[in-house]
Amino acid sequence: MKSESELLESARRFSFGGRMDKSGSGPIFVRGSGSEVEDINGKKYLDFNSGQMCAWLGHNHPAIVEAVADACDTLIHAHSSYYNDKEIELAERLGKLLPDPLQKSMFLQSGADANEAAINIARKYTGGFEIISPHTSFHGMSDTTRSLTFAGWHRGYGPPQPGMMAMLAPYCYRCPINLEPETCELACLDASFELIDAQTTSRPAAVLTEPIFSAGGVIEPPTGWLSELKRRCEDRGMLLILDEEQTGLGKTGATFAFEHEDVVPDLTTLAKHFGGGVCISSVTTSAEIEERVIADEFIVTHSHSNDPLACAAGTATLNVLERDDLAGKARQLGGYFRSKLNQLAERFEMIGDIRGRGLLQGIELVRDRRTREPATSEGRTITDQCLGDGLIVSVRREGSVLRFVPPASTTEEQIDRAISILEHALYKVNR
């Protein structure tokens, strides 16, 4: 095997940059197991983001190392105008779990074609045009989620698609009107939606929202916001779109995060972890949207959709999550993690807010915790600190937000082995 420096010598000539974080100087990762990855020179590392947030079962969970070795072994394409076992068997599987009406589901690759697919279908539903989304949101990296990514990573690609509008986020820690939760009574929707009524042109088709804006800071929403958010689009005949594929299938501490408001989306898409590190998105939504826009000649489909091998991971994963009571796991292990961040913030003015649900966590830096001056820079080395020590964690709103997605399969002696690196860190930074 070619040693590091042969491989970043040989990726500086033939790998394409443009890495979301911005890495390619190494480490150089050679295999994975549960919550821990190595690199090429046999350093191990906490994996607190799970891959790039797609190995929440674990890395090489051996559930499905041998659902892909079966399909490997029968059928790992099939031609998506057709059905094969491993696609009926997973919508079953996800039909059956979901709540009533979502019933209906097709899969395709990333998050991305997922949500956009999404779009499609309210749009072929409603008749409407304009998508809606908070200015925290992350939805993907194609032309049209790309529009409704108002976290970041959209500048300097030309003008957005047309029809795609933000509204305000529930960001209560930083509120974008300067309003307190306490009292504000959601203050943020009514200030959206005379936005969007002055704008819209057409009939407006959706709103695609996180159930907890991860990318964007892992903010989450007042209680309250999602159900108000679903009864607002009622009333103007649009649907409401929410985009588990950060949040769902036991990471929250609930098998769907909207479930924590008791909120039944008209839609909602899937993908990240739902292949425990295979490939593979889903849209689910009911019979009768189902019909209607099947009658009016919708169609999406790419080569590998519906393809046995992903489905078969699929399925391996919903068994997991079923089986292992993985949504119980991650209230039980991020409850833990919780307390343990919650003592760092006693000690470290620095960590002005801790926010998240099981094992989605996030604190958000500051340099003064009354102005709330966001600590960017100081967060960025704090990552770069935990990445030499071995704790690989997630960076957003520019350095100020760490987020932490420690896999199911995590300890609680590998937290607080995590702790006491971001202690380290921290401590560094504040010297």
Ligand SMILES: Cc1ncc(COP(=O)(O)O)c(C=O)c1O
Given for the second form:
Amino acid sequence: MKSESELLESARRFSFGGRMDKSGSGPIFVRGSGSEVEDINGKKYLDFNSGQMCAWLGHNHPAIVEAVADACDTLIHAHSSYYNDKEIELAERLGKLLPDPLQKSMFLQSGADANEAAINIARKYTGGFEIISPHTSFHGMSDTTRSLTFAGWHRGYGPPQPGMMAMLAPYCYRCPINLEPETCELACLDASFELIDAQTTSRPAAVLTEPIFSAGGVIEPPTGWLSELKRRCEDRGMLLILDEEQTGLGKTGATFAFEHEDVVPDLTTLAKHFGGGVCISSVTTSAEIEERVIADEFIVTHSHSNDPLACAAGTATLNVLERDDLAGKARQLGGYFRSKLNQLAERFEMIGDIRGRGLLQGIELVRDRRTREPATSEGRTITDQCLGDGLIVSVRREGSVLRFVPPASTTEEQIDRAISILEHALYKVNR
Ligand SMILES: Cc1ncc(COP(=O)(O)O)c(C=O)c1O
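The form predicted together with this ligand is what I need now, so please give it after the form predicted on its own.
Next comes the full complex, this chain leading.
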């Protein structure tokens, strides 16, 4: 096997560099199991980012390995104009898991193409074309979804698609209109819809939002925001698309994050950990919406739509979700992890806010709790120190938010270990 330096040399010459880590210095991962991954030098890391948030079941989960092996023995890929058995099984499982009337699913590859398909359905159904998304959103990096990824990564790619609008996200720790959540009465929604109504040139087709803004900085909307958003969409004949790609399938302590608010969207998308590490995404909507857009000749299909191997992995994930009560695990482990973060916040003034649900948690770092000046460079130093000490976390909002997504396979002992690595890194920047 090649050494780390040989592989890095090869990567510098042949691997495209457009990735978030610009250092080009490794680590180079070679294997993983449960909540740990190992690099080419045999160093082990606690993976509190679940890979790219796709290994939330745990790396190389046996149920996924078995489902993939079975598909390899039967059918890996199929003609997507016809049905295959694995796809039908998964659609039925998902349709029964989701609340009524969400029932009809299609399976694609990435989170971006699922969101894009949902947008296309909303456009066909409403006859409008405008789509609105909160200013801390991340929905993908295809042209359409990048135009709605207001959390960043959209500058310098040419004009966004026409009809894409930002609304104010309910980022209560840094309220964009300087109000307090206890007394604001969701004034950010009033301001947003005043602007939307003023700008629209046709009927807006939909609002696309995450129930908790993950990449934007683990931002949790206040109670009531989502249901009020849905009401305002209905008033205007717009659909509500909920991007549950990070938050769905148990991670926040409920099967779907929209259950925390008892809101059922018109469309919802899944991706990320849906395939337990295998690439699959989905769009689900009601039979009524599906019938109407199909009658209007709606079609979205890609070479790997509804592939049996990916769908088998999706069904295996839903089996694990139900059999092992992953939502319950996320509540229990998330509660334990949160209590440890609370203890750290008592010791380190730099932790200005702790947010998130279940096993999607984040801390916002500030230079001063009163002024809330973001501690961006400090956050990046802490992340690097954690990586060096064997803990993978991701850094958001230019460095001031650290996000933790430990896999459901994580033990309390692994959480304790992660906390002590984080504590050491916090101590080093605060000394
Ligand atoms: C909420 C959300 N939606 C969509 C996407 C895009 O998914 P993909 O990278 O699979 O296209 C992401 C990716 O991080 C995401 O976090």
